[in-house]
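Given next, in structure tokens, is a single chain: the form predicted alone.
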Amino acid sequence: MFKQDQLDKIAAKKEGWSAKLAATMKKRPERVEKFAVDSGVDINTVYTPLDLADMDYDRDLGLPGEYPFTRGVQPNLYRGRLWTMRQYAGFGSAEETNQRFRYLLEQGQTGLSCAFDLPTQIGYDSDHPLAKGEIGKVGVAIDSLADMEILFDQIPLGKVSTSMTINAPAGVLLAMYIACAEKQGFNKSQINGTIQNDVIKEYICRGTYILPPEPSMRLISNIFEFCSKEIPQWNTISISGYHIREAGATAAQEIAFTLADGIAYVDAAIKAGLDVDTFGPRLSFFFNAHLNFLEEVAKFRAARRVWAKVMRERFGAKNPRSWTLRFHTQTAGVSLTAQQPMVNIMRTAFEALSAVLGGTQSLHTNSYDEALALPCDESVMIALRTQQVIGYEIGVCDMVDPLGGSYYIESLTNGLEKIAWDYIEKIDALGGAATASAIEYMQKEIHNSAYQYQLAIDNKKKTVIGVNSFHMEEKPPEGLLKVDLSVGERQEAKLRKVKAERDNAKVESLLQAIREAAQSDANLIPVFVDAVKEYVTLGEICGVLRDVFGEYKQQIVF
């Protein structure tokens, strides 16, 4: 990008400037014996187009819209239209959370995005043992058909885009939604959104598993090959780098380990006969907005590159569409403090900043009161209009990638993308995101980031408003908002009543159907909605899948 005579000139006047920079330091020492991002890239003082000497503007940039993707994946993001607005919400029971949803609605949210209880994303009904105590606790309790159609009554499934924060089980709810879907009318080739269906993560961090990784990787790849043929619009797998992210892995980790997975079940949905590009421009991915507000726009920049390359260059991928990483962003769940609340606001701001400059295609806030309780109407509000404001008020959305050219942010992209890629050759030669070994390794490396960043917060290395510095005296929280203890109870008694009124006969033979199509090598999804749509439960589909596949036991990684 520079002429070797300019390069030249900068390196002779940086020399005599490191000078002053010495003799300024022996008076002002800096806060800090050594500045580095938490992923182990230093920070030098000043940047130079000396830290780029080596780029090539086509190669490592382009254009917006233009391979490799740096820049983002439209030619003009958000002046043509801002990012999709998506709160996640889900409590209680299903007309809870159709209140809470119509709300966000009527607020200006653009779209919809939905928690699920425990049980659920386990594949447990509410009558089951284990589910007790646990129905509607961190999201809504979806039991069968009956409970998804409460879910969006009076939202209209054709015209709104919903993402599903399900995995194991996820096949059986994308079923449900279709069937709901269908039942207020619209064609399933309508509906559009996401589920995040991603089960590797699960089995390195996050723990809400079912079966083991073979049979769980080819109900993924049945979803693909469904949803290319039947649901065009829709977005199969969020491969989600947030929860790897939330457990305590650093920013080119959170890139690395994501894209691994990606890469696994690109593999699995080839080795299942499916073409890339019938399913790879589908495919769409979740990260985590961290504190470090440069790093996380960096770590975005890189994660596009890293992904078109791959596409491209292992897979062989011929439509650039499949080449584009495609993401949404959450605030980060483990910045938020319990002490002084209010100040988890401005946290968050600037985390949804950095999803918005590294190019998000929707966002979720979280709000100020998630580490003391579910959020409130009033926390959710504001979490929302964090997001109107940046889109509308603050001038950031006029560019695509105002921060592109920094020297900083540029080289920062190129520290982070050389970790990535070293974690993924690592990956590679374990056997790839899927395996046991590589599984272990993640978890390994996870928990020693999340060790260092604690350390550094107990040390005051870090500072964190409110745990280990600006203490103060508070109040106790007020508004905060409490699951009421009897939606157990009514979900049971829910429960109860549609599979006293359901056609239980012909439940028996699409179970059995069901077992039948799981010993061989059929597609599951068609069978999935054929017994959703008599209200079969979710429990009842997902035990028979026990049965046949086995459980998966975590193993467990000191």
The other form holds:
Amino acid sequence: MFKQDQLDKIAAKKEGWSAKLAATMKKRPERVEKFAVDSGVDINTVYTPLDLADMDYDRDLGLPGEYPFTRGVQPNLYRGRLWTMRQYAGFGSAEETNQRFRYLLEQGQTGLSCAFDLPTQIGYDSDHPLAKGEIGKVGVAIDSLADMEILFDQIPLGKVSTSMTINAPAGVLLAMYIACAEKQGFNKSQINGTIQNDVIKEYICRGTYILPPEPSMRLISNIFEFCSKEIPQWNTISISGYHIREAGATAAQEIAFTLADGIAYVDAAIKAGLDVDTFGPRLSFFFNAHLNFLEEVAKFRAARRVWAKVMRERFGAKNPRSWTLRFHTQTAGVSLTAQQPMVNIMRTAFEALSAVLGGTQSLHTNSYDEALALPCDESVMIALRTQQVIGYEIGVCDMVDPLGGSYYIESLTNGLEKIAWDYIEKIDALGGAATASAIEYMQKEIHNSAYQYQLAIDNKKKTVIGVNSFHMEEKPPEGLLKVDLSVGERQEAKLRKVKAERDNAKVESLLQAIREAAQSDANLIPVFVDAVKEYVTLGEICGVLRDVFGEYKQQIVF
Amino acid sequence: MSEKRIRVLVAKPGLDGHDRGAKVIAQALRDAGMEVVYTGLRQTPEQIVSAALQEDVNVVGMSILSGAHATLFPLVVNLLKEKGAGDILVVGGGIIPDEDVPDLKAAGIAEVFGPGTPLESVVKYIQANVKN
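Form predicted in complex with its partner chain, following the form predicted alone:
Full complex below, order starting with the chain above.
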């Protein structure tokens, strides 16, 4: 990028400057012994063209919307349309969550993002013994299509896009969403949204797995195939680094482990006979936006470049849309503190800004009270307003990739990319991300990073306001959201009613059809759609799958 | 305190999969010289109590982030008492609102460690309160 004589001149200048720097450092010693980002890249005092001497603009950056997409997936990005402001919501019953959804849409939110309770995420109905105490706690409880109909009451599914955080039973919830949209009078080709559908990261760190890897990967390939034919707008998977980061990974590990998971899904789909360019354009990603502002911006840019190379060079994808890494971002839950919770508004704002400067396609901003409880209406509104301030008031959306070309950002983007490739190679050598040994390896790496992070806070190498510094006396927090404890009983009663009113002979034959499809090579999604329309429950369908395929047994690593 | 090493069961009751905190605590207790067993995810109160008895632990530390603590923590304490293991020190942590803490303590949870607790405070609390 720079001519040799320019570089020589800068190098000569820098030599003199370094002597000056050394003299200054004697008088003004630096605050810490060594500056570095947690990913393991050292930070120099200042960056110059010398740090980018090997960079080739066209090869390494390109223009926005062009390979390798370092500068973004769209030529005009937010000059065309801002990112989708998408707050993750869901608690209690379908009625309560429906109210929160409608509140968010009235406040100017542009897409829905649905949280399900843990029994739903693990494929248990509300009357299962393990559901005790968990119904409606971290998301909405969905047992059957009857709940889904209430959840989206007066919300036109042909017009809003909905992201559903559902993984192991993603195919069943997708089937319910399709059935619900059709009941509202829409054609299924009109629906738009995302299912998370990323089971590998459930094994690694999030924990809502059901089946072992092999049948899980088959279900995922079934979804890819079904959607490419039936609902072409649908994002079939959201390959998630968010939870990997929340579990403790560094930024570089987040890129590497997420994209290694992505590689495993692409591998599985190709093995199942699908063409990479039929499903490649519908793969989407989900990242964390953490506190180290510039490291995060570099992370998003590096992730786009790595994925472009993976899809084009490793998998031979021809369609440029297959090369693009489109992603949702959520600010870092782990960065929120229970102490001085209002300070979380500032943390979240900076994290959100890093996602926007990193070119995110959609964004969730956490609410300030989330280290204490599920967020209340007021805190959710401030979180949404934070996005609106970034989008409408501070002028950062009027050009694409404004930090591109910064010597530091480009140097750090290169540094993170290199670490990520090293990890991807290691995971390849272990047989790929869906194998037991790779899962165990990633779990160990994440745990080690988490432990180091906690030690750095405990010994004050890392400052956390309100936790290890700048303490103050506080009043106990007020107005926290409490999930109504009667939701469990109400949900069980609804389930009993559904089971009493449906055609149970039909239900039995539909469950038998699912069993037979599971035992054959057939695509399971069409049989799920048939079943949920007759109010076969999530727990019943997942029960058959558990029976046919067995359950995943967690590897305990610490 | 005797020379015998403190034995701790770190447990995840309920269905939530967030075990970063549980594993970090487990590691800190191990680094402080205790013997630590981690149950893994999705443990019922019965499974936790049976593991505690089988491993002959002095302490059970539970972590919940889903909000199910009010239901599940007391069940474990009661089951331990039923099995004659009421002398085991039971502590908890996770996303637990302050207002829930008095009820949990009344139910026999000796201490509740919220977000932001330094590892050393957990270690010291256990060393000071364990019954050998």
